[in-house]
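Presented as structure tokens, the chain that follows is alone, the form predicted alone.
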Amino acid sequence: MNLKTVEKFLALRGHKKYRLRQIQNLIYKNFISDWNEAAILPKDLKKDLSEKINILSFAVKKLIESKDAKAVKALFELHDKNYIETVLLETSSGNFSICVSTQVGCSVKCPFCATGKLGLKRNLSEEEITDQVLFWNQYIKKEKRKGRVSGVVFMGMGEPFFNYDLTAQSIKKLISPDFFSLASRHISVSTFGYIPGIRKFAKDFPQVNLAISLHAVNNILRNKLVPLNAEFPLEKLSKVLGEYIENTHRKVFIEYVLMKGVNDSKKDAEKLVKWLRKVASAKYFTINIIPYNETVKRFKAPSPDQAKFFESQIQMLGVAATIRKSLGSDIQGACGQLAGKRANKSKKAKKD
């Protein structure tokens, strides 16, 4: 929802200024999804709003719920016919976390990632980012799901720090008491290791969690898995993470996509812990082990036993580690799968 557009709309039609505050509360506190739900607004205003103002900046094209009903994935069509994805996850506490996208596609082009295959189309606006959170709040209300949205992770499509200014605007809106009122420490932003972004983020949002998509700790392998590592190699990443921890005294979350025969051995676990210990004390890290969701044929998922073994090796070496539960193939859980399929269909339709 773009409140500046609503403000102009109300002024042009001569409505009282207090209506804007009412509308803001209806959208961001009551989570209405239809103007007809706005009982406190006069009928003529509701009619005008219904005809001229969309509550969301995109159209919902598809919803897929996991078999255990603990994850729901949504595909949205933007105004320019591009597509993005977002996911609602039920947490162990019974509340919900939302995974949001910040770009259409991604320029990092990790070869194992479905989003990377799309390339970068464009950045999302602040409205398009926060509307993902707004949508899921509406969904929880409509579906009468128990619990509330307690956290947001910027781990969907795109590299958040390549869209830094608009990502920052969206974080400010998420933590604002006038909008979503989320705690800073319940928000996490993931980056492949864009060093200028990490430095700026440490100053602007010292209480928001930082996550690093690492996947390997030698430059030869990481150059293959994360191509932009060649520009921002591990030596530079190590230095900036040390600075981040020294300045913020905050823990860093390490995302490690585990791929069979690529980065899942005992030696890989030992090298990972050794690299982290050179950055800072082990207490400053938690490793999220993510068994690969097979979206690209050349990469395979490790067996559950191998993933558990990898986790145990890290824990034995004194670093906190946990295996992140996969969203599963039943909702095409890997980032970019749905958007990629829809984009390919659109290309094919144009050719035909």
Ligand code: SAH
Second form
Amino acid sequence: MNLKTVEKFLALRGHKKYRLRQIQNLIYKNFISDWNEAAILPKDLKKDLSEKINILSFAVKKLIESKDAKAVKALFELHDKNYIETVLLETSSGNFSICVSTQVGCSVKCPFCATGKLGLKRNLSEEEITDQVLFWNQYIKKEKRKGRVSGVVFMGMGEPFFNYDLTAQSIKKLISPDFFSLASRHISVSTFGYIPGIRKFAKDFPQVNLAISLHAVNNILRNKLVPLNAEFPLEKLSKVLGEYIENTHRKVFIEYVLMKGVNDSKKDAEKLVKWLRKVASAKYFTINIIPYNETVKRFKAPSPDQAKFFESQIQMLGVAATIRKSLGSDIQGACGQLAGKRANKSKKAKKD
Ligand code: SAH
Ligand code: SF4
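Other form of same protein, the form predicted in complex with this ligand, not the form predicted alone:
Starting with the chain above, the whole complex follows.
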């Protein structure tokens, strides 16, 4: 929801100014999803709002729950008929983490990623980004689910640092006591390695977690997996990560999508650790090994044993590593599977 629009609306329709604060609390603290739930507002204002102001900036088209009920994916239709997806994930502590999108599609075009296959359609607005978190809070309330939203990861569709300003505005709202009151340290932003974005982020949000999608530590392979590596190669990434750690003293999360026969050997593990140790002391890194979700046929998932083996190699070399449990792969809601069915359909139609 856009509070500026509401403010103007209240003035135009001659409602009291202080209603704005009440509305803000109803939306961001009580998580009402219908104006009729706003018991403290007078009838005429409720009617006015119901007719003219949408609480969410998109329409909910589909909700799919995973078999184990630990993940739910939502498909939203934006005002211009573009589609985005977002996922609610139950965490081990019984709370929820939300994976949000920042763009429709993505211009980085990593060949293994379903979003990358779409190319970039457009950036999401601040409202569209933040409303994904608002929606899941409403959902938890409506469905009477136990637990609360305790974290947000910017790991859905798109490259957050290519939509920096609006992503930053959204993070500010997530942290703000007037809105979601989330702890900075429970928010993570994942980038393919956009150097100017990392620099700016270190200054603007030193307390918010930074995750780097690394996947390979030699330029030949990384150029293939992350095409923009050609422009922002590993040497530059290494330098900026070193600076980041020096300036913020924060850990960096390394995401490593493990693909069978591509980057999953013992040698790959050794080279990865060597590369990280050159950047900074090993204590500054945690490697999230993400077994590939087979969205693009060309790439294959490693066997569970191979993933375990890779993890143990890294740990033996003294770097923290965990295999990311793939929540919700049966709903195509795990990392990298967020593409928006409609967008896929339109692509197919073009081909035919
Ligand atoms: N564009 C940003 C954030 C969105 S992608 C980035 O690349 O970091 C979020 C994560 O999902 C990235 O680490 C990406 O490499 C990973 N990912 C993409 N496709 C995947 C797939 N099919 N299986 C597993 N992980 C995938
Ligand atoms: Fe974009 Fe991230 Fe997918 Fe690469 S992995 S195409 S950067 S969303």
